[in-house]
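Below sits a lone chain in structure tokens, taken as the form predicted alone.
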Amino acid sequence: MDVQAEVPNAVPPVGEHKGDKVPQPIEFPHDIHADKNGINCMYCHTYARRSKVAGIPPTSKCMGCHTVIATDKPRIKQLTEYWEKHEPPQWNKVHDVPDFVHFTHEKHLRRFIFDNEGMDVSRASEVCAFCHGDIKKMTVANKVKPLNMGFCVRCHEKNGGPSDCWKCHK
């Protein structure tokens, strides 16, 4: 179900897509965070309004609460042994785009939220959810957008995207 954002001056793409699970080495609970503690998504993504990545947390960030929030979950447990073990949590990608595709979160957070009048910041996850769905309702990220030229071109049109093919494609 597309998300139904009221973004301004932003029309949301439309499309919806529905992708394998994707196992992750811990269950990382989008909804607690994101959703019941109201955790901004470029808190913990912290590259996503400067490159073109939205990048993945170190574990020191997420132990930075961790190491008294929770302590006693089970999923705490197991991040706090990879913590312990030096040691990252070997995340698998969900959302991606093919090689031969360029594109920037960057560029994309400055459109709909920082360069859009009317836009406040704290409600970064409805831009977000425009490529990502409700992820701040799921529990382990799940691909629910296609991410696909077609999925991306209709967005462009409604929104005043580059039409030039080399914006996009390298």
Given for the second form:
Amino acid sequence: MDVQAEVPNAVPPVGEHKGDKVPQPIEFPHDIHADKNGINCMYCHTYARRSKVAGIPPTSKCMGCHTVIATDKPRIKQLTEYWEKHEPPQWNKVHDVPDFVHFTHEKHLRRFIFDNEGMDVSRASEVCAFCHGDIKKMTVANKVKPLNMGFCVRCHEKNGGPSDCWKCHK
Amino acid sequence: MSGNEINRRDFLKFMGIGGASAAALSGCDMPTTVTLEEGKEKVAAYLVPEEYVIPGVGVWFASTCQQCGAGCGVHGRVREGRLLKVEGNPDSAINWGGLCQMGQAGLQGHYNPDRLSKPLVRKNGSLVEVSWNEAWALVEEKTSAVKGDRAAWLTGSVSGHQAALLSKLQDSVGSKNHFVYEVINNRVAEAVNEAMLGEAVPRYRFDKAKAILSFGADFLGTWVSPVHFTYEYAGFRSGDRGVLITVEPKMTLTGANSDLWVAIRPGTEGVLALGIANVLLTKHQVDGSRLPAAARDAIAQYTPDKVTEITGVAGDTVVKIATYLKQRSPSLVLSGASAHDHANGYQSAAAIMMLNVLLGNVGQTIESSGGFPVKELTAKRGSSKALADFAALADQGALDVAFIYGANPVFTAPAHMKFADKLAKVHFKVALTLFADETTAMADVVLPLASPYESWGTMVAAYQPQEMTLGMQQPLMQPLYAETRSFGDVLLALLKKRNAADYQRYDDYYAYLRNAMTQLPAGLRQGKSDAEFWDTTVQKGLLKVSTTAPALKANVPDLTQKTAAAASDFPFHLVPSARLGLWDGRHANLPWLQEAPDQVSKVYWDSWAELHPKTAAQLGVKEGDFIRIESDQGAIEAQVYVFKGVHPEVVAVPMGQGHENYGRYASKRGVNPLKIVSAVTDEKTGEIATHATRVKITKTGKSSQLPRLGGSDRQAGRRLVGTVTADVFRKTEGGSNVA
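The form predicted together with its partner chain, contrasted with the form predicted alone above:
Then the entire complex follows, led off by the chain already shown.
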């Protein structure tokens, strides 16, 4: 399910992977948030543009809206229970690279969004989709891209990314 | 899983056997167990993030290193609540941003898998894990009724507010028994400094000296404050390059950096010092009026020929050293363990310090530090006599309770002291520690401490260079284990039981420390409000304190030298050398330091015995052969390392190895030379004379490869390391003399 992204000055990486459905403590619906309500990915994954990791949104961020929105829904009730117990949910990691791989979200967002002429930050999800697939259409995220070295290297070749081994392996 | 299949052909192409360039990357599509792992790892978000926290981005916090007594300031990088790296704090006048390998390895103590996470209590003869509350209740029950001098503390060097709190605890119990024990110490020189200069720990200005003569003071490796001295040494060597001369029985890191390295017969350093003075007075017409007549008489006895006879140092070398010192003024003359851990150690150290007086160095390269203005916070410097004193009291049955912290005396005490037997006579023994070791194995209660990077505290180093510094120790992360407490918290809890009125209002040591810091004299606080003062001190990790330094005195005592007679049964001298890294053995459980080769011999993970090539030839041994080194106290076995940087009558074995019970990395590895040290003490100070042991060496017939990094010590004419003369260097490579 490759996205037909047309991000200017970018060639999306090629490769598919049929990941397993990973059960989560709360079935977070990405589609309602990112697609139906048009919330930018970086609104919740705030660290992506500043750090190597995108960051799982802090529970306080969820509660920022859900103390007033949809409070009667079962999943929100479940979330509120976590909040009141002062325990963040323990999510199961879907996307990961080995520990010997150094991947930074910040640098990729800079290349494809912020320093990319003609690209609008409101279309960030199309860039995220390069590696994460069209999460906007998913409920619980699952992995649709292989995220292995061939996948990365081919994208680097096409988009002029660095080819030094130590850029990613340190 | 389309796109990820890998077959044998693709694999071979990836390995470069196929050769078709179009498929060069197909091997990189190999699915690995990691890239295919989905839903195997948990990830928890913050409930409410701290404002300054960005996951993936480290934040640096300041604290103070606790790996030795030098008190270097550190910055620690913390990411997602975990401490990942420590580096030197550039603001600290002690280390100016540098940090030695022991400091770097501090993290390995913090995350060490052998750390104790629960208290241990002796039940039916063996130590079992219990809750903190149970252990604490037992400590309370056994210690609350003990009064006065029947309770004792045996600690390593302590300073700052923990030392102050410990004194107050001792006062509340009515006990004067606080024994501060360090096997690697500078106590004899401190006693000499006190007598001759009026100050035990003055400042040494390497950067002002033009020549340095070191009698076994390994200031680049293990002596007093090595990171600081290394910085000053760099200044000493740049520009108008200073001359370094080292006199010692076994080459240390400092010795290896010397322009002139002189091997000396152990215990005769004072004689050489007087011999140098003799040449200075007779040959170079140095003004001897600074010295009293008795001292000049003593010096007159030691002509170069007589010095050669006693010390084994050639007469022209004596003259050469004196000439260097005469030509290059001011100079700096230092003494270290190999010179003064002898029966005549005090006399040797006094003769060595006399050279500074004669050469007019006192006041030039040896300055008064002025002392830390808040006396109760100054460092309690360790000695080895303290251990003997403690052992004597324990032996008499005079102690009901002993608290042991920051020392592992069962490991470091010489066998002749029979320390373990004497400690066993103390009815109730509490060990405060991060790790189980030989000493905790004898304790009745073992309280697990939080690591230095989980604890609040302050540190005032014994040696204070250039400006006075109070090191601030702040926790860099939450404790890894719930049932550990910081040393300060344990002291505070003990005090609360005895003096509730004064201490009940402090919930924890943090509250006490914060309050105590705001009670410091106004001059130290530079007019800041309580909150501002606390915040800036914690943020910077240190407090700089200015003092006015009085002039040093320059008394010269009786310089009569006594040297030990040769012992025919035991022809060799044992030198238990300090090793940058393992130190006195406390860091032997840190794998980085075990793996780091010794700076001189390049051996790792084991002990070794350094022998001069001539001696090795006489004994018929080569590198890797095991020899038996026997003193009147017992024997150890170690592999030979044949090395020119050792006196032919000496066998040098490094300290730090030979643990029996100190976790997975240290135990059953190498030998501990301190065990076979003879029962000799310095006659004046009572310090254990660790370098006064005579031994005999026998071949065992066993041999195996010595674990050693690097092959040959020689360049064999290949000029791997090029050398140029100082003049050529100045002309071509720079230095401050170049316009």
